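Read the single chain below, which is given as C-alpha cells and is the form predicted on its own.
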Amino acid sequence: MVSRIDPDGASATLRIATAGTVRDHSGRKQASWQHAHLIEIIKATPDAVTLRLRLVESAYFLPGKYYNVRLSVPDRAGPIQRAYSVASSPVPATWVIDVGVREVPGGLISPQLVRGLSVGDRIQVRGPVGRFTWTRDDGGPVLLVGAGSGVVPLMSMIRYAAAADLNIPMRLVCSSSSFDNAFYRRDLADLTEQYSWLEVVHTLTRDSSDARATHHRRIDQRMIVEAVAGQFPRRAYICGPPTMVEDVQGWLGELGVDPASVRVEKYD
C-alpha cells in the first residue's frame, strides 16, 4: 500500500461499548508517535505483507482507519512518513492491529516494511486516523469496491461485521492483477463460506484464464451496474487509485446511489 491522499491528520480515541458496537468518543486530538512492537509478519501476496503490531497506547479504532508509519531512510535528513490501513477488526478490543503493506518498486518505506523487518523490531506509528469508516450504525446493504491494496481497509470493515455478528449484507468488488496478488483472498474465501451476508466478486486485470475470478478486466461501469442491480447499497465505500475511485463514484451517482452515502479513499 502507498500513501493516502486523504488529508485528514486527526486521530481518535475510541471506546468499545459492547462486542458489536464501536463508537468514536474523540475530541479530534492529535495523537502522539509511539513505538509499536512487530510481533508477526504474515505473507499476504508475493509483494505484500501484513504486519501484526502490538501498540503501547490504545488500539481502539473505527473500521477503515489507518496509521501513519515513520522510518529513517538512508541519505534522508529526517524520517519519512507514510500511511497504511488497518486490516483487522476493532472487535473484540485489543492492543494488536494488523497493517497491510504492498511494496512499491523504488519506494522509500514500503520495501523496508515488506522485506527489511524482523519479528521483535520496533516501528514508530501514529493514529488511528481517517474518516473512511463504517460501523453497524451506518447500516446497509454495503457495497465495497477496492483495487489492489485498496482492499485492506475494506477487509477491516468485513472482519468487524463478522466479529460483531451483524448480518448486514455486504458485497465486495475486488480488483487485482492476478489471483495470487489478491489481498486476503484466502480469508475472504473462508468468510464467504461462513457468512451468507457476504459476497465477493474478484476481477483480474492481467490473468484472463483464471477461473476463480468472475471477471478478467479492470473495474468498469458494467461491473458496477451488475453489483448495484444485485443488491442496491445504502452505503458504498471505494478505495484504490484515484481514477478508479472517481469513475466508480460517478457510475454510482448515475445509478441513483445517494452521493452522501458514498465514501472514498484514494491512494497515490
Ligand SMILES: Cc1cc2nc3c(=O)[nH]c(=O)nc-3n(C[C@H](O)[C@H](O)[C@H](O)COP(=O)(O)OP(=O)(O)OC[C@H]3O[C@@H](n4cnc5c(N)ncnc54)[C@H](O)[C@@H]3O)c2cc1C
The other form holds:
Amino acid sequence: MVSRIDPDGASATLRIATAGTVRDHSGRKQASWQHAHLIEIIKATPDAVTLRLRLVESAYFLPGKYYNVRLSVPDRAGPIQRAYSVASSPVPATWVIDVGVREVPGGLISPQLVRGLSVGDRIQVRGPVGRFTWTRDDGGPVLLVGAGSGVVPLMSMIRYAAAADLNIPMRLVCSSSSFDNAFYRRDLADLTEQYSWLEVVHTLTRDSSDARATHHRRIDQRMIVEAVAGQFPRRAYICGPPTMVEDVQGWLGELGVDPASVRVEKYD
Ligand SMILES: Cc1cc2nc3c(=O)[nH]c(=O)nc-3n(C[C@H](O)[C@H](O)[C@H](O)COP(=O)(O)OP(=O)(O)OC[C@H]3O[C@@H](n4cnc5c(N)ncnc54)[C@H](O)[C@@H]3O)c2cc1C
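Given the form predicted on its own, state the structure of the form predicted in complex with the ligand.
Following is the full complex, with the preceding chain placed first.
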C-alpha cells in the first residue's frame, strides 16, 4: 500500500498500489524493493546532487516522505540501506521522484550516490516511508526549519503547496554552512519571487559576511522567537541533525506552540 495525493491536491487518501507488498515487524504493509531508473543527475551544491528517479511502481506519496535506498558496498556481506527524502512534489501525479543527497565525507553510501552514479543506472529503492508529512488538510501558517540536507523534505512540501496553488503561509528557516552550500537555494529564490505566501530566511554557519543571508550563525532561540513572532505557526516541521531538531522543538514549546502540531525528522 502506498500513500497517494489526488492529482488536484485536494485530499490525501490511501490507495492500493499494484506493487507486491511485505509486512514489517509491526505487521504494517510496506512497499517492496523496486529498481528505479536514474534518469537525471542535477548538481545541487558542490557536495550534493538531486537524483531524478523513474519508479517502476507507483510514485504517489505525501510531501515529507522518504525512500530507503540500498547499494552493494565492497567488503560488506549484504547491501547497505540509507534513507533519502523526496524533494519533489507529488502534484501533479508522476512516476518520477527527486531525492536530494549530500555527501557525508567517509560515509558508505552518500559518496557513491553523489559521485558514483551515471544516468541510466538502476538503483534499488523502497518507499514511500515516514510520518513527517504535510498536506493542505494540515493547514497553516506553517513554520519549516531545516539544516543542511534537512531542507530536502521541506522542499517537497513547498513545491507541493506551489503546484496545488494552496496559498497557505509558509516560512522556511534554512541553515547551511555557506550560501553556495544551501540546498535548493536557486529554486527557493524563484519560488519566493513567484509566491507571496512563501518566506525564506537563510542563516549561514560558516560564512559571517555573505549579504544574501539574513543571519550568520547556527539556528538559535532568538531566530525562532523572531520566526514565530512574525507569523505564529499552526504547524511546524523541523528536520536535520538531532541536536538542532530537539533544540528547536524545545524553544517552540516554550513559545507556546502546541507540541501536537510539531513534527520532526532527525537525520542521524
Ligand atoms: C528519515 C531520514 C531521511 C534522510 N534524508 C536524507 C536526505 O534527504 N538527504 C541526505 O543527504 N541525507 C538524508 N538522510 C541521511 C542519510 O540517510 C545518511 O545517514 C547519510 O547520507 C550518511 O550515510 P552514509 O552511508 O554516506 O554515511 P555512514 O556510513 O552512515 O557514515 C556517517 C558518518 O559516520 C562516520 N563513520 C561511519 N562508520 C564509522 C566508524 N566505524 N567509526 C567512525 N566513524 C564512522 C563516517 O565517516 C561518516 O562521517 C536521512 C536520514 C534519515 C534518518
